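Here we start with a single chain on its own, the form predicted on its own, put down as structure tokens.
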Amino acid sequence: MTSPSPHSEKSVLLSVRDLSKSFGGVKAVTGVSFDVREGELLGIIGPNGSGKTTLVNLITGFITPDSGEVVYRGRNITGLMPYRIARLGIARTFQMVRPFTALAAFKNLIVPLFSPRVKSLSGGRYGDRDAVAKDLLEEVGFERESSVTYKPAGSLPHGYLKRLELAKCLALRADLIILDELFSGLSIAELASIVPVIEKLVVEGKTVIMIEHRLRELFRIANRVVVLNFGTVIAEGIPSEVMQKDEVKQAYLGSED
């Protein structure tokens, strides 16, 4: 018999509840339903095209779900404008990173570090945001006072502009953050040293949820994982039974580089 999760008796934070949405005639994701609980680290995988980004899409507001709702800290949120989502305290990556590319990187989180949210969790009460940002930078792996901070984001190497787009969440305090393939073209080196900040990120509290190709680091992290398929989910559970379900290893396991 399987012993429960640490996580399994949290509260709830985020409600997924028969999530459905198509695009014409192809069904992107249909009658996805999970919990995910406060504190806990929840891994999404399936192979390409199983509709996991759609999913993220469909939580954060830029996309109308068809049917279905999100429920986030008991309200309903289905179909809010993305930047009320992120008030409520959640927050997202993306798959193509998308910085102010001529802003120095450090300037990039001026603008979550002014948003209403942080306002109102500040009191108003700002401090020097130059100073947050130079903080939030060195925690994801920027080195302190390294020129890499001060040169704009358009010049950045990939594994720094990664790092940049999880500094967005963080500077927006969220609660819940989402990381839509962050492991994505990082080196082992890479991830050898953004692997612990997010498990710093989870120790302190935070909420996360994985959108992941990278199995091995992922499963490292994950109290959980939820399996897409063709826009269902096939299977739900810890990464190491999950994996050996035999519609997992048909759908998944065979599709992976």
The other form holds:
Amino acid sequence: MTSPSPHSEKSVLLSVRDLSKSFGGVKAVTGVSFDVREGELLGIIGPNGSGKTTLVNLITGFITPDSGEVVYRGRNITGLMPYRIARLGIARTFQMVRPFTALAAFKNLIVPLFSPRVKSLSGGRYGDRDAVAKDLLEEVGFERESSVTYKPAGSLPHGYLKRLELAKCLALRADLIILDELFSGLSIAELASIVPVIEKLVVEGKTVIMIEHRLRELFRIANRVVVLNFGTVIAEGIPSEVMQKDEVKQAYLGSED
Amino acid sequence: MTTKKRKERLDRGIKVRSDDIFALTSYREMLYVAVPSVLPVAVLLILPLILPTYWQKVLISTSVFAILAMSWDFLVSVGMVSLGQALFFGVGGYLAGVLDHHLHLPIWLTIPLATVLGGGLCTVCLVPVLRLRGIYFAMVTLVLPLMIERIIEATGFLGGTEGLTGLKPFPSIYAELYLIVAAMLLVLFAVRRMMSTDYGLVLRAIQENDRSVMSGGINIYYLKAQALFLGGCACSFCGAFMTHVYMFVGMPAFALDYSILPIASAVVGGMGTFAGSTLGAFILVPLSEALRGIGGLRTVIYALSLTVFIVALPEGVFHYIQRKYKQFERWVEVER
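Complement to the form predicted on its own: the form predicted together with the partner chain:
The complete assembly is shown below, putting the previous chain first.
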């Protein structure tokens, strides 16, 4: 399924090979293969129920595939526990934002900062987690020393919760960040403030996979998109070309034809 | 310039930004912050000296149930609902019995050994089911002590229905009283302190959203096993302690009481603070004893009062008192 692409000179970071998973009789994902190259921003799109979130869960170890494999940095990570995959540097956000409600917003980041990965990346020391957490929140658009930083996460507005999810990925110092519908439910203003954060991540050399429904915003920043329908890849390529393909128009944007 | 008076909350000016950071500027303010922890400790240390013998025994069992309740509360805050505190209690009790009866170890060895070994043994028993969540984990913990009880009965293992008798007693009732009260206070303050550290914060996060914790690169099963060990140790200590108080250990060590009463205590007192579970035990156990004179209707009245507590104060007695305490007001002069 790998087609030539302008990014082929970069090394492959994550390779999904012939991945399949069915729940009971429902085939959620069938024979999905694609590569993610280092430093790129890959979009994964598709109509509801096309298997996007299942795919994220398969990559991050929350679901074990029936067949196929996930290879990260040349290492087969299929079937590893989610925390092991996270420690290798793959962070994700969840579509349903569920923060640690009772904890202050910045305290939510203590959890990934507690991970052994952070310790080993900081030379065997954890350092002042609270300070690091506050810095990270600032990076994703919390105002410095503002009251939101100290509010219980349960009382934060949706836009801040989404940023908090993103900050959790940063806290883990992940190399590959998978954002599951990060943009959903965000206002235009909130989007305008979060998009630069993601762009900056890519500039800094992180690799990002974005599952998205908000295509206009995604196409503005994605290098490449993979289109899923009924659990299979129906198209892959740069955003403008992909949307010209007939199968994509039919399956995904049939009404706009 | 007239002087008028208005009401002001006592904690006004003390609290800084959050509930646990204070700026104290006078002895009165220090008193306000210190009284809720110092007063109960002082009362608990004096009580053993002034209580009549019967109520001394009640204080012992109350403290034991308080520890069991705190352990339950702790496990819940790490996302493990245990219906089998009796498992930890019984294992600790029997271990102390075996160490005394078969190995003739002195009491100051049997209790610590039974505490640690009991915690370890229970952890090993439950590790295979750590991946189960909610009611599935609860069912396993409920079944295990009942199963062990029947195994002991059927096989005559560990003294069978007779139990192990003639075990070493404590030197005096004051040794019993102060040991268990000190242990209870230690568990209370230690667990409260621990839960406010980053380690405790991660433990609490597991309860709220274990998937999110896992995607933070944290091995939740390892942490849950650690929590199970700590909670198990606290209960095993109680079991070992009671074995030496009764100078006997038998099948009643796995009785359902040890599983259910701690839960009732935690619910009545208020979950998540550990002081609430302790308070709950200090309400329910003495209440149950006080009702002993009534006879047949004891259980009915007990159950009714339990219901009243839960319906009237669903948040728990402790949370209610805590809120009211923070709302204490005083008259202050304001210049106009």
